[in-house]
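The chain that follows stands alone, in the form predicted on its own, written as C-alpha cells.
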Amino acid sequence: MKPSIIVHGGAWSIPDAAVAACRAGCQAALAVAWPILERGGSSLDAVEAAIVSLEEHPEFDAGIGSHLNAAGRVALDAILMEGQTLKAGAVAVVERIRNPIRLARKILQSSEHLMLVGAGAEKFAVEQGMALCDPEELITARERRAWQQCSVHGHRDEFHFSPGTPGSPSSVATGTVGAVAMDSQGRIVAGTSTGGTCCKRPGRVGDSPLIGCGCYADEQAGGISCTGWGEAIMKVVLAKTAADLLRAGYESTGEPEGAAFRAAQKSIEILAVRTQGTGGLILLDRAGRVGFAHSTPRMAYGYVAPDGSFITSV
C-alpha cells in the first residue's frame, strides 16, 4: 500500500508576514517524516517525527514558542492515536517536557492509562527515562512580551508578532500542530500537540489532547487532527464527527474521489452551525487520501502528493 502523510501548523488569522515561516515549518516536518514512510517505516514513527519537528519550530504554538497561560507559564498538551488498535496516549498541562508528543507515545505504549496530566505525567516521563527541561527553555522572548501586553490590554493576535524583520522565523507565533500518516502496511496514526490559548486559566485543557476532539484514528474510517477554538471543538467532538462522516460515506457510497474533502468540509460546517466556532482539520481517509478544511481566514498545512512532491500552503 502506498504511504501517505499530511501535517498542519494551526488555523487562525495568519498574517502575510507569517506565511513563509509557516510553510517552511510544514515543509520541514514532511522532510523528516516522509523518508520514514518511504523506507517502509511505521506511521507511528512518522507522525511522532513530524510533530517533534513542528514542536521544535518556535513559530508554532507547540513545544518551544508556545503561548503562556495567565500565570506566565507554558502548559503543554499532546496526543497520539493508532487506528488499528484504537490505543491512544495523551498528556496535558505539562511544563517541563520539551516534546510532549514523545511523552504521549510513552503513555500509549507503556501505561495502563490513556491520559496523564501535570506533575503525574512528568513523574511518569522520568520513570520512562525522559529528561525534564527547564520551563524557561520553552519560552521565547516574543511570547513573554505578548503575555505582558495581553495581561494589560487583553488578548490580541498582533501582540504575538515581534518587531524586526517581517516573516522571520522568530517574528510570529501561530497555532496547534498535528499530523496524520498511513504507512505501507495500511496502519493509520494521528497526533496533535499544542501550547493552548494565550493567557488561558491555569489548569485549562482544550480539545487537542482529548480523544475524539482534537484527534482521532480508526482504520475503518481514517485519521484526523484538529485545530482552532478548543471549547467549540469539544462541543461537537470534531475529530470523531469527521471519522463518523467518513465511515458513513463508505457504508453508503463506497470510496468515491473527494470523499475525504467532503467529510472535512461537512465537519467544519457542523462546528460553525452548532457552536458558531471556528477551526480547521486535516485528515486521511482509510485509503490514505488527504482532506482538509477550515473556517478561519487561513490554515497552515502540507502533504505529500501521489507523485511524491511536497505540497504546502497557508
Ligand code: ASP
Second form
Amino acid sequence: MKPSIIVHGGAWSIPDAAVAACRAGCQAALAVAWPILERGGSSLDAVEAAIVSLEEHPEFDAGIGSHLNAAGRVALDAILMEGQTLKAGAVAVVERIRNPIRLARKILQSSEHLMLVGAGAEKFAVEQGMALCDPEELITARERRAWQQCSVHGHRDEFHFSPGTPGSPSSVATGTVGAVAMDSQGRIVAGTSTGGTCCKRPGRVGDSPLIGCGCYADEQAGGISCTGWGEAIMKVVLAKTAADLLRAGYESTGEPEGAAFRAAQKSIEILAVRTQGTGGLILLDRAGRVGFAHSTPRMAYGYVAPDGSFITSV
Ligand code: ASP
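Let's compare: the form predicted on its own is above, so bring in the form predicted together with aspartic acid.
Whole complex next, starting from this chain.
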C-alpha cells in the first residue's frame, strides 16, 4: 500500500508574521517522518518521529515552548493510538517529560493501562528508562513573558507573539500538534501532543490526551488528530465523531473522492452547532486519503501529496 501522512501545528488566529515559522515546523516534521514510511517503516515510528519534531519546535504549544498554567508551570498531555489493535497510550499533566509522545508510546506498548497522569506517569517513565527533564527546560522566555501578561490582563493571543528583530525569525506559540500516518502495510496510527490552554488551572486536562476526543484511530474508519478549545471538543467527542462519519460514509456510499474532507468538515460543523466551540482536525481515511477542516481563522498543517511533494499551509 502507498503510505500517507498528515501533520498539524494547531488551529488558532495565527498572525501573518508567524506563518512561515509554522509552515517550517510542519515541513520539518514531514521531513523526519516521511522517509520512515518510504523505506517501509511503521506508522507508529513515523507518527512518534513527527510529533517529537513538533514538540521540539518552540513555535508550537507542545513540549518546549508550551503555554504555562496558572501556577507558572508547563504541564503536558499526549496520546498515541493504533487503528489496527485499538490500543492507545496516553499521558497527562506531566512536568518533567521533554517529549510526552515518547512516554505515550511506552504506555501503549508496555503498560496494562491506557492512561497515566502526573507523578505516576513520571514514575513509569523512569521505570521504562526515560530521563526526566528539569521543568525549566520546557519554558521559553516568550512564554514566561506571555504568562506574566496573561496573568494580569487575561489571556490574549498577541501576548504569545514576539515579533523578531528585522531579519530574525518571529516567535509565537500557536497550538497543539498532531500527526496521522498510514504505512505500507495499511496500519493507521494517530497522535496528539499539547501544553494545553494558557493559564489553565493546575490539574486541568483538555481533549488532547483523551481517547476519542483529541485523537482516535480505527482501521475500519481512519485516524484523526484534533486541536482547538478542549472544553468544547470533549463534549462532542470530536475525533470519534469524525471516525463515525468516515465509517458511515463507507457503509452508505463506498469510498468516493472527497469523503475524507466531507467527514472533517461535518465534524467541525457539529462542534460549532452543538457547542459554539472552534477548532480544527486532520485525518486520514482508511485508504490513506487526507482530509482536514477548521473553524478558527487559521490552522497550520502539512501532508505528503500523491506525487511525494510536501504541501504545507497555514
Ligand atoms: N485542545 C487543546 C486543549 O484544550 C488546546 C489546543 O488544541 O490548542 O488543551
